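In structure tokens, the next block holds one chain alone, the form predicted alone.
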Amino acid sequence: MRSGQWYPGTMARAVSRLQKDLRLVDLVVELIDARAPASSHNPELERLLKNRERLVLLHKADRGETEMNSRWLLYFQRQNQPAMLSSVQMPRTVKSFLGYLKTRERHLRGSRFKRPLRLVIVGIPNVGKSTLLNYLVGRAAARTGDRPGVTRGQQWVRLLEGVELLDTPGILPPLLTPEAIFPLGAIGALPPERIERQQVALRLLERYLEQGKVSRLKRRYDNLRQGAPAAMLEQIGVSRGCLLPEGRIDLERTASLLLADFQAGRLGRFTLEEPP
């Protein structure tokens, strides 16, 4: 399934612009979702970056499981790829990120170049790039929202003394594998109107069952009993009043509610993918 089916024309324009932007920066910071690090990584970046310095931020780390966050960091370490955790809900991670940038800036300043460290932050839609940028600069430097691809336009932002950032729209891989559709749909990286929300919701419930973590769902949904995913989705619909006029359960609305709760971290810390 090609990305054009999700964001018509967006991918080609974003890649073309990024190719030009890369000539202006020293460091590329890639945001991936800590709950789905493999699927939220953009494979197109591998071709574009080549030997350019890159830092991976496992963003929304407060919503990924602590043990899995550590395992993913170890995975990147073994790949000789610098990586850090990131979340605006975990200020120490942002402090560590800024410390990393300052270290890179001092390294650049110590070389023959006498100019600011310039970086670009890239990532798939809805991975939290604009939210992180707003947090870093302490003002609304870029639009934020819950819908994928809400950011528009580009701008330079001064993060620290001697550190400048170029903001760009999020980009999505040009080719979505069948394995990536579920995690990307679950974390909200795909337009909700373009996914089968009930199927994604059922898969999500199935994963909670497989991992033996239904208790996290029970803390959110009253009187939820463990059972088949379809039965659990119906129970959630009833408990949340997702009913149609004739009394039937509105499963589409229930699925949307479940996915919104997961994306907002209201179903507990939960990671969808393990390191290879």
Ligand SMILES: Nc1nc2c(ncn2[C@@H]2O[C@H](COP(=O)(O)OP(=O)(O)O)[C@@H](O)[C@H]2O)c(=O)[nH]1
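For the two forms, the rigid core is made up of the largest set of C-alpha atoms that agree within 1.5 Å on superposition. Numbering follows the first chain given and starts at 1. Since the model is a prediction, treat every value here as computed from it, not as a measurement. First, how it differs from the form predicted together with the ligand.
- Core-aligned CA deviation for residue 80 between the two forms: less than 2 Å.
- For residue 102, the Cα coordinates differ by 2 angstroms or more between the two forms after the core has been superposed.
- Core-superposed comparison between the two forms: the C-alpha position of residue 192 differs by less than 2 Å.
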Contents of the next structure:
Amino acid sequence: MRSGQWYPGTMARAVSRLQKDLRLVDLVVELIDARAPASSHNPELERLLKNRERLVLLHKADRGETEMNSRWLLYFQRQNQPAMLSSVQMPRTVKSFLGYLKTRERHLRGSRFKRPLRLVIVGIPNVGKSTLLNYLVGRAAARTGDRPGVTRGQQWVRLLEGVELLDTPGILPPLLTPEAIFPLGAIGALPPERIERQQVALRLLERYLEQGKVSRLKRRYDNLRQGAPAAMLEQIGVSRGCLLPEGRIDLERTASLLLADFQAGRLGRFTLEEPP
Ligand SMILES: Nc1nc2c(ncn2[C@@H]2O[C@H](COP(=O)(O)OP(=O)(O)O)[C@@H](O)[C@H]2O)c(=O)[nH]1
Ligand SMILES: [Mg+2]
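The form predicted alone done, now the form predicted together with the ligand:
Time for the whole complex; same chain goes first.
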């Protein structure tokens, strides 16, 4: 992966804008992907935060395994890091999130000068920032109107009495460490041309095997037999008609199909990373 070309331009600009946004807020809401909570967090954020409060949302919680979601919440609890489940498919998680904001607002109002609690949503690309933001804005009463001091085009949205959200989410670069490439590639957080699709697909099949969850693949792919990942990928290719003109199996297309099914949730809830 030629990450060097990707990071300096767009991502460096995104980080410098995020740095500016952070100065305006009291609370940073970091979205990480419940299927890959370790790799979808960029440790760079800790450096940028300074002393700002952070709330971690294990987003797309509808896609992570229920038991693993709980284990990850426990992990954050033990680090004294507030964390909650989040999903636009699970409205009660959004309610709990708003409840949390109300509690923080009440708590901070006493100790601070009287102005609204301000927050920003941040996270790596594709983690669900815009979707959650639109969901929240959709239920919010109204925008607060023009406010000087905010980057051109940005506005505050009043989510609750005394709680305002910056209407543009902050983008964090995805981690490009060797360990993060597989989980981030599998969840679709990296541009497709940046990943070795077949490698990612094989690792994904391996993980279903290791976790004893092949039955979920069998539900999707008829006649799939448990075996080596490479053999399983070939079977999927054959059963889906991913063939090249000479009759060989088109493994690249098979891998894309498998990853698309995984990303769309057609292979069941599945978590790729365990808490440390
Ligand atoms: N299953 C599931 N998908 C979600 C959720 N939130 C967002 N998405 C999907 O994730 C993809 C990326 O979302 P987007 O908001 O564009 O991500 P952004 O790049 O962080 O702004 C879209 O296909 C969304 O529909 C969620 O809570 N659950
Ligand atoms: Mg977006």
